[in-house]
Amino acid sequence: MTTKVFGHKAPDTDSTGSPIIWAWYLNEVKGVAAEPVLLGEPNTEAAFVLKHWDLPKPAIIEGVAEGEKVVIVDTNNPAELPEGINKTDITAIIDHHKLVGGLETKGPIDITIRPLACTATIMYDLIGGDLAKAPRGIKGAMLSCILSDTLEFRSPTTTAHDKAVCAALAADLGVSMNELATAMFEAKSDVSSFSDAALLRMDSKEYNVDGTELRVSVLETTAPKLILDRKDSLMASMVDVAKEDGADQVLLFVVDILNEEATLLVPNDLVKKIAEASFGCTVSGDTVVLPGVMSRKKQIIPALKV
């Protein structure tokens, strides 16, 4: 049986990149048949980074069937894993996030879950000296994810693994990190095919907090302008993409890459008053900059109150 590899719903640069790397390391080192599936369309960036490398897109599922062998990458949330995954033969779990509770298994499985900035950065790590067999786009796929994940180490997730391990592989494929980041980052900001409803779920997680559904939304770019300049629909579109998805309230970041903050939009009350506990902030109007705010994982969802 052929083991799908996928990681998390609204797939970015490491959902895309981190099943094609180790579904390569399970095929070709392990001699286990694997492929890597995608669980929604790539983003910008992720889309640039596979014809960058020459990479194929992974097929993208619906779901997942009873018994299928999986490997799961970038998460460990049921909420953003097909329906039924406890249904299917988890063979292992590789991620970066806090461990959140809800998986199943059919058995003992290996897991690895590391305090690093990206999934691919501990794939480097667990696939060790065999990486020197893996094609160029691979390595490059690899390289990638970790620059996307760190905001080219801005997010202050980056630890200095991650650095040195971007290091070694930018080495080795001979290319300079900060012109790769910087096309990933401009094809990551040009949004202007997608509606509202596609942004407010192109980077999106579910997260209960106190009891309030939230479905927290960060939009990473170098143009903040171009989506902040739509503030007006985003917001109206909010109350659609919520009673949709089962949510309370949609909150959307706005990352700026380059200024290192983040602009939170307040289409409410609910949103002003969780912007006011949750950061320490004054809202005077319907957005709030957040100075220094660039990480959902380490700087939003932590502190979110409600």
The other form holds:
2 protein chains.
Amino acid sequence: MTTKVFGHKAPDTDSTGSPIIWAWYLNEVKGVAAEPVLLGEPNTEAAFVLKHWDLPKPAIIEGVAEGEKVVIVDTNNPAELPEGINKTDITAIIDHHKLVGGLETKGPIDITIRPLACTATIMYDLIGGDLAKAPRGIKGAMLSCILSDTLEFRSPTTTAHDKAVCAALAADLGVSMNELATAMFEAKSDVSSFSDAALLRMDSKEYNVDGTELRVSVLETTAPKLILDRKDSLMASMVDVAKEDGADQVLLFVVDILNEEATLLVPNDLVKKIAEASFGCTVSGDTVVLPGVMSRKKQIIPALKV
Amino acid sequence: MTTKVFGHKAPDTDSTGSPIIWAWYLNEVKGVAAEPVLLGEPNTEAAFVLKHWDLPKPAIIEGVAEGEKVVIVDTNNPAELPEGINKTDITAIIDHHKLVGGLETKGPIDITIRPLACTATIMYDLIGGDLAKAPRGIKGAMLSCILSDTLEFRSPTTTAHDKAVCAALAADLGVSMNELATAMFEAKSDVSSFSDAALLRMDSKEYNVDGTELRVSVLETTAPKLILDRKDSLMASMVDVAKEDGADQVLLFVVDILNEEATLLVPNDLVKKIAEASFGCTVSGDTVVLPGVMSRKKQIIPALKV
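The form predicted in complex with a further copy of the same chain is what I want next, because the block you gave corresponds to the form predicted alone; please supply it.
Now the complete complex, all chains and molecules, led by this one.
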């Protein structure tokens, strides 16, 4: 039985690239038949990375079957995984997020969670010397995943180890980290083809904060103007998205990668109150700039107060 | 703040030794202040191991405080941990059991779960070359944990890696694995001082099987006669233990380490039905011998049918 390797819904570069890396390792090094798959259409940056490294786009699956072998990467959150995930035969989990509880396995399996910026960094460590056998595309995917998750080392989630692994991969491949990251971020910034609702759900996670269900959306971009020019229709769309997804409010943070700041859209008094309580800012108008804020995991979620 | 390192309630050798090993590593290698603690009195084998390797008995704690730093080893099951465990600051989890779901962490932390026989084997891998700095007692605790959890390699949970690590440690220490294991199993078999209820709870885990709550108790011994001679009072005590612990039935498997078989006590028709359905045996009388059955994890739990 082929093991399916996948990351979270709404795949970004790490959730697209890491399954490809790990499926290569299982197939070529461990002798375990494995296939990388996606739980949805990859975002524009991930699509660029596939094309750039000449990697075939993994199949998008609609769901999982009871008893099928799966490896979960880049998440341990059942809400970000297909329904019925606990009925599959989970054989490994590799992740860099907090343990949320909810996944269950039938027996003891390999679980590796590390407080690093990127799943691919953990895979680099787990694969070790066998990485020498990897084709260029696998190493390239690894490099791209880490540049993406660290926002080229600007994100406060970045560790010295993520940086060192990136530098080693770039040297091995003979590529410029800055050129690759710039091209990736440009691809991510090209959001013209997406609807407002699609943008709000593109990189979004739900959190219950003091009883209020918040869908916390982040758009990382080198061209914030493209998004902020659409702020009126984005704010109008928030009402429908919140309703459809059972949330009380959508928060949209537009992260300006190059200027290292986030702009939060403020459509109503609830968000104004949340912004002022959480980030100690004063809001006047329908946006507020939060200098230095780059990471949902490290800076937004821990700060949120309702 | 000192990090407390502990295993599960009703500490056996692995849940007593592994916290000592990891606290040594944190203190002496990682420069993190850490203290091994216990969630109860160690069993007789673990007490022997402490004395044999001249290790001080860790303090027994009554509970955990909100926000205190803890490392959890040899379990990921909240039911085997102090109340309020999710309110502590869990900084790492090292375990070799199935993921049961229920533990939550505030941020991404180090989690290492491996399908190996023993937590100490995983620690051997994580510590790597730094183990050369360890005093004799730490290496001795490691060796004892693995001999205990593998029943000197008789348990089907044993992997080639557990065996290889044991052999390397024994060679390094210049001790006989067989002599050490024999002394440990003798210590574990000395159960004369325990009440029937204490014996039933000594190495016991609750499982819900098809709606029936079973407390599945295992006693590993080289002297099964000492326990089976008490079978009438043990069976009488099962009724009270089940009632007090909210279980429907206690199942007691007396594992004969040397003869590699288990004897299940059969106090009533329910257990007779379970035994026959689960192990394909025919029960006549108040015990049944199950040849080759040594492991709750690998052989008993997966087989249980009510």
